[in-house]
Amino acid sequence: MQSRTPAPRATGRPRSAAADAAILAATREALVELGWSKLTLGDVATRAGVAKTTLYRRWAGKNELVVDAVAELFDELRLPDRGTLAADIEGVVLQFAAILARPEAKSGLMAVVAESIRDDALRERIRESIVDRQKRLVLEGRARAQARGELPPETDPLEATRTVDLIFDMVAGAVVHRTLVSAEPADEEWVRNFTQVLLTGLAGTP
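Supply, in the form predicted alone, the structure of the chain whose sequence was given, as a single chain.
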């Protein structure tokens, strides 16, 4: 029986969480002040107080850096426990709309989505860093509603995954279109009506 040779350990300096946080915060600051087109890695490095080489070791370019800076904003989303599935959905959708209203989120997200049309690797990074990470909210909300008896348990894992994907697409698509494309407010009244349609379908709306 042959023994396996251990994989070589990574060399070099470990990444600094503080430096990463400073870089992502500086990126969002630059997005607000300069906009997407004028933002450069050099300016971000200066704002963050790090060497340019520190950025280049972590991010291949501006696109990837902005995706991670925006993704950190969406990681702030929390699913509130308001007692019912409808109220929980309304709470998280209002948070989502508030983040999208922030200039750094708005300009950053629109820019990288536009760039991803011709960049498959960037599209995959957006999916992994933003979309897949935020599907946790759907999973959490569904599990909580099932525990309350508001939703039945799933029996088919594949169908459950498809349902999570569909719910996320419906919520994210509607809110992004409302706030960034139509440039209309996703206020409490709109969120309440949207949640009613989401939960009851068109046949259940007045």
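By rigid core we mean the largest C-alpha set that fits within 1.5 Å across both forms. Residue numbers count along the first chain shown, from 1. For clarity, every value in this text was computed on a predicted model and none was experimentally measured. First, how it differs from the form predicted together with another copy of the chain.
Look at the two-part rigid motion between these two forms: L198 goes along with A97. Rigid-body analysis of C-alpha superpositions between these two forms gives a rotation of the smaller part of 16 degrees.
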Contents of the next structure:
4 protein chains.
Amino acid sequence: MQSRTPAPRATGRPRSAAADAAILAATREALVELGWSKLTLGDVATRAGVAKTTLYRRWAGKNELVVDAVAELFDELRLPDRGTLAADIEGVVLQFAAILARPEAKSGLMAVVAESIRDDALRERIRESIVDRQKRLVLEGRARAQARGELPPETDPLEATRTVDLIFDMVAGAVVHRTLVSAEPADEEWVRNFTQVLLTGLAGTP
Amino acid sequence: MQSRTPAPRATGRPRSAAADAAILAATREALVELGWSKLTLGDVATRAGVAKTTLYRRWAGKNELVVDAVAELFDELRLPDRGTLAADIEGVVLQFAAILARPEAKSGLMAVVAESIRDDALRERIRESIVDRQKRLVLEGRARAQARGELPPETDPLEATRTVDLIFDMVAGAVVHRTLVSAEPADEEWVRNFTQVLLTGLAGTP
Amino acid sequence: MQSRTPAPRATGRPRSAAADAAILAATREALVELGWSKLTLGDVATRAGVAKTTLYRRWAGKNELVVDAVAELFDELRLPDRGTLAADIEGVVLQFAAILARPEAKSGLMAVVAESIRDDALRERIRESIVDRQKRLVLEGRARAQARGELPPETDPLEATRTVDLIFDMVAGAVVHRTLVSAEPADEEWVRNFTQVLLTGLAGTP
Amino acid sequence: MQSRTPAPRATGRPRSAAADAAILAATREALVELGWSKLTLGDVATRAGVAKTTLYRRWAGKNELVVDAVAELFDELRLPDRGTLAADIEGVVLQFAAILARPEAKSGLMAVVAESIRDDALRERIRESIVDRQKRLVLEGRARAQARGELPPETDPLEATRTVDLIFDMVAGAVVHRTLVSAEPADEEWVRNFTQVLLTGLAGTP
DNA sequence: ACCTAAGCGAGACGGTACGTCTGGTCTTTCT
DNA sequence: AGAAAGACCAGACGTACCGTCTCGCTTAGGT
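Structure of the form predicted together with another copy of the chain (previous: the form predicted alone):
After this comes the whole thing, all chains and molecules, with the earlier chain placed first.
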């Protein structure tokens, strides 16, 4: 997680591996109970049975800690193979919606995105830990649809990247907006309608 | 804004109308300079040339204040009549993107949405002040497209409402995600591509 | 009280005479319930059924108001004629102790004295309203004792004044210290002992 | 001072001993410059180069802090041995008067006594830190006078205690009243007169 | 079996903002 | 012009967290 290059320390007492896990779990627990703005690092440390110094030795602050705590939630996303592009999309979007329905994800995600607006390093960390990691799903889905003949093959590789980004923004944006701003569940019916518009457009080509 | 129906007071010195405007302007200024998390109400009061008590007499806290300050930004959105549905959408999405490009909108909007997750009253306030107010644009656009024959008329009114919500989530979600999460500009090219996918679907029906 | 020269106003609504009394009574009531430091002028105004402005129009602040409110309490002191100097002193000291036992006197008196240390005008006001007004008791007592032959007549008038001040400081100081600092009641027994020491000295001349 | 036996803490960073001294000194400085009512704990903290939290961690509030700051002033009182009871009393009273002449003592002492009227814990603290500590002077003075044969030996021990309290109230009360209420200096002449009345009584036995 | 450097829990530290309260003043309308 | 009402500016209050620091203690690997 936070340890990009663990810098092999030769001497001294090694850092407790258990502490990391306990801290991240405590962070998610606190997010559920208190929400972002009332979550304090002192409280997280207490919940994790750890001193504040231990926490600060590993994370720079609340933002970084929550990014790592939330990122783990999204790693369980998988692209199911349900036979058609529409079914695949519906499947993955439902998974995404299920994660976003969890209070620790809701509370944490928007808050760190909000913080990232004035903090480039944080945005980069979010991108690495959360966003880019999930773009693979779009790529995979497209490849599978092309293999099935549901989508034409790529011609322009630049154009291809641009489209992946656009689709990702559209899918993630819609689900997030539905869940967090409109505060309505992204349930099966909504996902079906969304997928149809995404695939066939507003006019609903038959 | 915050005064839904201020209960017409008979006696005593009336509240200064100028103070409200000064406070909201100062809030936006502080959002630009400091961002959400470093914005303090004491600082806003100072910038507005107003005592802290005056501020607290009118708003319950940072969240409510920023909702009102940001809401004003979105009131300038207009649906242009450019002749076709595609052009109309492109026009309004570009306006939306332009507002979201302003730092006071960026900093404030996501933060209050994040806060609203654990605060129902705040979410309701956001919905009233910002979200529902702009859904009119979707309604207007559809009506115009139907008049032009670009979209079929409604049959089921319930279905019609559901579609408005879906479209709103898709449009707003995509632009917000592009701007705030991906942190890339929603420029003319992106808007053109987005509009095409929205209208004709992923496969790009001609 | 506070109006040394009522400045005969020709025009406009005259000041309510009842308000003065209500305010001073409310002040004493608040002193009993809240004590000096938690007494607020807003609260006094509310208790008196009067606007804060009315209160400030008549008194400069908390200090002045409380001096006037407390001064009234001491005006009821009388020097009884009990036949001997010792009995006279005991009588008046017991009265003084009874007043100081009342919470509004306790709370208010020491506080304004404390404030007066850095405020000459306030000290002067206290002297006029409280201290000098009661020195008459010492003068009266001495005159009566001289008439009875218990004390020799004055020779040096300057010396005479000096002695009055000394006796006053000794009597008032002892009772105040007993009541407020030692926080023990200045009851009959204590007063008897005190009077004896005062009259015959430490060694207790028979 | 405030640390009656702070329960020897085993772990954590120990409290800075220097901070205590700096805070008490800053408190006295602020008392001199500002007086009681304009003294703020924030200002004291700043003067002491200490955070407000550090101050509140050690003292419950302004009252307790000032008691400790003032108490230190009285610890320098000593009973001189000048050969006679009268001379001993004059010596110690002059010392007491000299301390009370200092603005930090004046400003602080009366104010905390005033506050103590509604706060039993505070009164107890004052008694422990200031009053009872100085009663030793009366005891010592009496013992010495008895050794010299100036005063008869005790017979009734209860009566003896009562007399100590009475003398203390008379001495302290008179000096305090002279200094703070009458606002006249307790100079050598006054002390001589006072001592004579105290020893020989009003009629002035030759 | 030591040595030593880093990690650890605890809690004090200097700061900063919070949201509330009070002190006095000012601005309304009504009397 | 005075009064009641209540908004206004100013600034202290006591609390809560922040992120850092200083303790004494533990825990390894290197010798």
